[in-house]
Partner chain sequence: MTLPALVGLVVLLAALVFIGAALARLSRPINTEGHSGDEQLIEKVNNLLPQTQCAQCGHPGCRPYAYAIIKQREPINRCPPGGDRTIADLAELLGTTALPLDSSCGEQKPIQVAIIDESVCIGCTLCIHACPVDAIVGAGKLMHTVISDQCTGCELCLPPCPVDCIDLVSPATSTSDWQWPRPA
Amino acid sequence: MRVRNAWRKQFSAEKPRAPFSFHGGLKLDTSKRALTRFNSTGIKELPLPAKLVVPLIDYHKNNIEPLVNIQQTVSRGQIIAPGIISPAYGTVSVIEPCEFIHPGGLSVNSVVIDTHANNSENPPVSIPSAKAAQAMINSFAEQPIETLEQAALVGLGGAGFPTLHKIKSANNGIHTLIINAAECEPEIACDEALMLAEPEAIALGIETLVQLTQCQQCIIAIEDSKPLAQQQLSEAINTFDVNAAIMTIPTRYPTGAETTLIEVVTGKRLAYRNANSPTTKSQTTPSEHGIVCINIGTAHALWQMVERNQALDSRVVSLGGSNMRNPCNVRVRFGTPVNFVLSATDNTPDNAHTRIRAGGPLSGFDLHSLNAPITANTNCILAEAAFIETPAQPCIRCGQCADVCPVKLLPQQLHWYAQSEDHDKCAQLNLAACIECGCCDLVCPASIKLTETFRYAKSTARFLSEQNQKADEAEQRFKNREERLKQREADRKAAIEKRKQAVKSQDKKTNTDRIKAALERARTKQKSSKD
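Let's have the structure for this sequence by itself, in the form predicted on its own.
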């Protein structure tokens, strides 16, 4: 399901401004309902629910084995699976498949934690003096890798890529550190709210990242539609003498995506390289170019780790949409079900005509169940009115989808090959580069579900790739077994032959000894007869 007509009116063909441009994109409305009452409410921290559901899945959508058992008591920040921590103090009640936030409503093995009553809320982030802050950062820099591993720090921009892996992947050093403060999609306001509420903590987190990465330059990319947030963040940076510069960028969707943001800030477009076969292509990573992008919320979470040794177990979530009664920004502990978030903010859907969505109005999708838990990837929950979807019409080849695609794909051709499940052709046309921004959906006059088709095709291609890899591994295991059996048979035959040769040699020696003994007896007898 998509929000189409409501945002189609806001489309503009306005050209983006300096510093650099990128292909396509859309100019959308910058108003955000979640900020309408921010001055009076700020960011409210929600209480803990009775149960937290923690999905055991990593960034690559692979299942993870738990490190805890049922009825085991866990503490807040305790590692319960590789790269995953417990968001609260409680008892593991069950480990079973639970639905998580996914376009297809899939389920994944999850740790369900019964929270205890003595869990405390997060204390306000303290802002030390510049000298004390520098001492904290220096102490953190002594063992940064170990600290980051314990913090389970991941990107809070929506992708959830582990921050430690991103930093360590830059083998040749980091030239440019980009702090992503762009939030160009309507309704999503969590980063802007964080910049308005705690700019000092963000500035100190950025300074920690600068010293951690030893980058040559740090650029904070913030949109021109956030003047107040930019002002407050600039003041905080000057107060703590942070080695970073603010760059004002145009508000154009999807500037906040990593590939487009890099192009806007540096003018560098990440190229594609040939992989194992001519029909498969992969995109070079930013770290290969000495560039690392970190979300503004991740910088804030890093300072929480430095200042109070607190692992990443919560995030700010924007609640918006036309049917959201009390739009706001709230801090939510990971594992909290969406229905609890809505009820705790007095936003429980009052009728069956309200759709609850995860993500923005363009890049998001309708939830299949409100029991799905909040994770690090959940930046926005929308309540939108239900609508009668316009049936898709045949493609008229107008080319508008290609005009707005920020990564220069050919959506109309990808759509044809994706529907026919021609994955080799999709790979040739770089389907993997699709960032699922939804721009093509918004401008398509035929109302074709392009983004939904691409999501399905990418997941199918990933599944087939995993199956092929498993088949190759099984084939290799079979070949290895055959080689072992052949070697074992050869060794057995060699051992038998060796024993035969040993027996023959022994028999020959025995016969020789017998002959010698007989001759000796004959000589002795002959000698005795002469005497």
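Everything numeric in this text was worked out from a predicted model, so none of it was measured. By rigid core we mean the largest C-alpha set that fits within 1.5 Å across both forms. Numbering follows the first chain given and starts at 1. Compared with the form predicted in complex with the partner chain:
Residue 467: CA moves 2 Å or more between the two forms after rigid-core fitting. Relative to the superposed core, residue 333 shifts its CA atom by less than 2 Å between the two forms. Fitting the two forms on the rigid core leaves the C-alpha of residue 65 displaced by under 2 angstroms between the two forms.
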Given for the second form:
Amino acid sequence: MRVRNAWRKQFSAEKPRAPFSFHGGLKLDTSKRALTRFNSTGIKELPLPAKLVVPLIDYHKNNIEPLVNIQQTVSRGQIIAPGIISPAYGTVSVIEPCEFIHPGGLSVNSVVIDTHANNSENPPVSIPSAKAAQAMINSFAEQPIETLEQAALVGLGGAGFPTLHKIKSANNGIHTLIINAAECEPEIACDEALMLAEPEAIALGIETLVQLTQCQQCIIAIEDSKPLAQQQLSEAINTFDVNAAIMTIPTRYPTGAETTLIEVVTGKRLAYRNANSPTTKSQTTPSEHGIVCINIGTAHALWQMVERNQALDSRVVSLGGSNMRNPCNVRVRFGTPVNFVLSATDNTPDNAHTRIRAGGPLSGFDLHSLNAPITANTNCILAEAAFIETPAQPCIRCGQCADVCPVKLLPQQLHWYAQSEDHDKCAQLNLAACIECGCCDLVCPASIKLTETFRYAKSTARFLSEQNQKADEAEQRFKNREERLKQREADRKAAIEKRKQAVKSQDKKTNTDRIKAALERARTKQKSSKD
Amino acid sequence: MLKPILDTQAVSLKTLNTQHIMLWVLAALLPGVFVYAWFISPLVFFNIALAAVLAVVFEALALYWRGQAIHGGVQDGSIVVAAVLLALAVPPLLPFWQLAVGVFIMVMLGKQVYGGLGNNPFNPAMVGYAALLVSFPQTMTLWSAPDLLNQLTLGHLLNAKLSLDLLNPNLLIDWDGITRATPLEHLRTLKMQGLSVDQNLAQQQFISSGWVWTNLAFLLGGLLLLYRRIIQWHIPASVILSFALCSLLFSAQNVPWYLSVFSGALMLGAFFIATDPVTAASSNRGRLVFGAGIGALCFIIREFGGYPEGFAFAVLLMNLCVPLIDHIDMHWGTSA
Amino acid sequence: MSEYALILLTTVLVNNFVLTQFLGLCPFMGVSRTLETAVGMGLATTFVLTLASALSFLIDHWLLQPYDLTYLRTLSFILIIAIVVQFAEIVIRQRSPLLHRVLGLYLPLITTNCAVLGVALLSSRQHHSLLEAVFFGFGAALGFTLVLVLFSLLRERLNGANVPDAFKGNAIGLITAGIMSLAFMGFSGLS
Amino acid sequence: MTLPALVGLVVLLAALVFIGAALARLSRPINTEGHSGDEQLIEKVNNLLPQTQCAQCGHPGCRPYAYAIIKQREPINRCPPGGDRTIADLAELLGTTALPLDSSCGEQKPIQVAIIDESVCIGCTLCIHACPVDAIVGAGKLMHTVISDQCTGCELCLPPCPVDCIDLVSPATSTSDWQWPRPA
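Now the other one: the form predicted in complex with the partner chain, given that the block above is the form predicted on its own.
Below is the whole assembly, all chains and molecules, this chain first.
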């Protein structure tokens, strides 16, 4: 099961452990594709566009309210909404729904910033001596962890989960810190480019993370297809004496995904083997097990925070795909529209049939509009030739999908039940554990769109359970209302009854009293008038 | 504009499509077919051709009735594979119209009423075979004798085969002359008469009948499929193992287990019939159970049942259990 | 001991009441839509069949035969079955109202389930002993439950199949039952 | 008929009468307990209903409809908001066949929420009283507003409004409840 390799012995002799394996997965052959790898010319800096678009949306895809007004001047790094910072110095020109990178081509309320001409450039990260670096890290680590909020750190792997939340959600402490230096998908090379360009900053960022999380071990997982990057990083780690070990993992899609990476590094399977708890919580989060997975780009961004107090406002984006004229890696400020990135690198599609994708060939999607801005989740922009649809044939249940599924599901069974909308069966077959990697689609001899069906089934199941919850709440409110109305009616009846009773019981007495009183008053009046 | 969500063409990965899989299965059947034709009867070519043509015609007809694209439905080749399997399973001398009935049942009741490829719970070829076996028990157990083949012309045999008049007494006498029971049927007859079987004689008969060689040829084809990863090892291995184990432990007949494994339709069944993925269990664990069930049932029917060869029934019975196997498997967790 | 095992095996597989004798087809088609109902029906039928075959044996041997009343056999057997069914219905209604509701009419209809009466009559015709009769009934019920459960799971799977409109529902159910019965013919002659 | 036969007949009849009486006795106390079983069943049916409380089924709420389904054998196809999915779920629960929606109750519409035109609203509080799920807030002489998250789209607030200022609109697709499309 275990894969031996020579790299491990050479660079991390004190922690000799071979990576574990995981079920399924695919060796994807990408050698024929236009790649940015190895012949890359480093990371290109992109000029700042005149207009930046910052979508006001959080990790859970909920809209958030802005903290700035129109015409307000914002500085770089200023918080403009909870968890969101302004990527540049400029003026808020408008706050309106704008397109963003979304599979459905939706728009979301966004802050549009007109950038000012005298914006500061990104100076190259300066690398201090090992001693000075340790001092800086120590003083940073002594600050409360909430300081990280200013950095607006989110995972740069593709999902964009806030790093601070990730670290804080590990209630029982962090045992293992995994630095993800494996690219998610074959077409992406942004992590590799960063490792080649700035290994020292990454190494120092990792050291900061180790100090912050107080973890017992830190493992940097690099795919064996990047020996050069590994060498660079390992030298930097030795130079700064970082408490981390490098583990070379086999290049097999989808090792870069969190679930599989954790399995490869620690041998623990977290996300699956839970057939009997439908819909609700079929997955346990890694932090519950004391494992935290952080992307290498995030570590780099953290070092920028330590070194010059700069928040995360840009990232490296791979420009690739078969129809990309100048494939390269560029550092892009968040909020830069995709078409600006393409035109600035002379990659504007010359062909109407060229599709521009974000997120990779497998877990990504085609963009509806090139006006959508780059965000922390955008690890690549791909230009691909027109898609030739292969019509799906009937499933013969050959089971090749089950053989490659990295989370050991039975896609053929899931597909059968997802198509007939049997959501209970899907839940029993643990559909929620599907990581939507697309391996099953790739091997399917009948070209069935399995992953699309699963995404649909998952979102429908979620929709139904939300509806159910809403219905429960509505029922509760209805019950409360009934109760209230009943109570009110009862109160009213009781009040009437009480009055009646009061009238009845005091009937005679009061009446005679009243007459007496009236007579008395009349008499006294008479008397007084006489007098 | 089309917005593909999964860009499968961006990742170059060589995979087989359904048509390729079916072609590979047909190719893997070839050695078995030739050995069968050599040792048992060359009439099998006629049967295969007839069954394949009829199957395609019936399939096209059914697709036309259902208002579906005929070309797309037929071209995957699955029905041809099923037809060849049925033609290999029936005796070579089966009258052609009976074979046609079998093919019709296979296509219509076995496959198309359930919605075509991928929807049928039962193995279509075995549905056709079982229907033929219970409908025409007399002709379905007529096997030609290999040593007599040389003395009769092929035309003679074809003539007998094409005859519509099944119950013609002259023909029956004629057939008695040219047919002989398979070793399994011979064993069965002996058992019925309460006679014990001499081991050496049985061995000799098993080997000389050519069934062993045919089975070996099918094993060869099966190994090819395994090597090409068209099929997985789970089902054939468990079928053969459970059958061998059963005959080793419980067989009352004097036939060594290594010979009974290579008799009848066991190899053809284990590698080509039971591995039909549509009607087999889903998970690898389930497939082991599925295969073991087939092996055991096949042994039980051969040893104690009323039919000389029980593979078809064993497959159908386990097809019946597939939803149960999947159900239990699902509740035991998804990982195999 | 082996004779009882043989009775069980024969009634469950070889002479399966549903698939080879075609008795009790009405609940077989009616309550096989989901696994839960199938299991519930199977349990109810097992209870009724086992108890009914024992009771009918007793009535037959101690009442009908000594007093020469065998012409009342069918009548009294039906009465016994009705009593046992009533009892089962009461128990189920108490234990699982949902199952009671789901089985609906099919529960009292066990009374007219020809398999139940058939088992009682066949048992008396074959001159079984008491224990044999009980095993006979139990085996028949076990066979009924087995095929009912298998059939219900098959039908659950067929829900997702692309069956032509003309064959949807009971039509494909009957065809499937036919092929099941074909498969069970493999057991014929088993000795 | 001989004497023993007559005796046997009498014995048989006596036994049957006795058993019948025993069964009748047995079933009586259980019947009252069967009541609680029905309660469970009503609860299960109620859980499947959409809880819009729209009364389109002709019952004053979802629970009364559930009660009617179990106790009065009301058809299961009288819930327009739940539509075919609810009918299918009910059919599966109760082991009956799914019927098409009874069009006399109404038609299944996409999810809607009520919205009050605040410039027209006169603050009469009539809609607040009509809302079965307390999704409208406001006070007398002040304009009202619908809490769109809690609105079930039951349309019960439409008839009482004297100025006709309530509309039903389909809620805007927000990014949080966007769904992947069904593959072709």
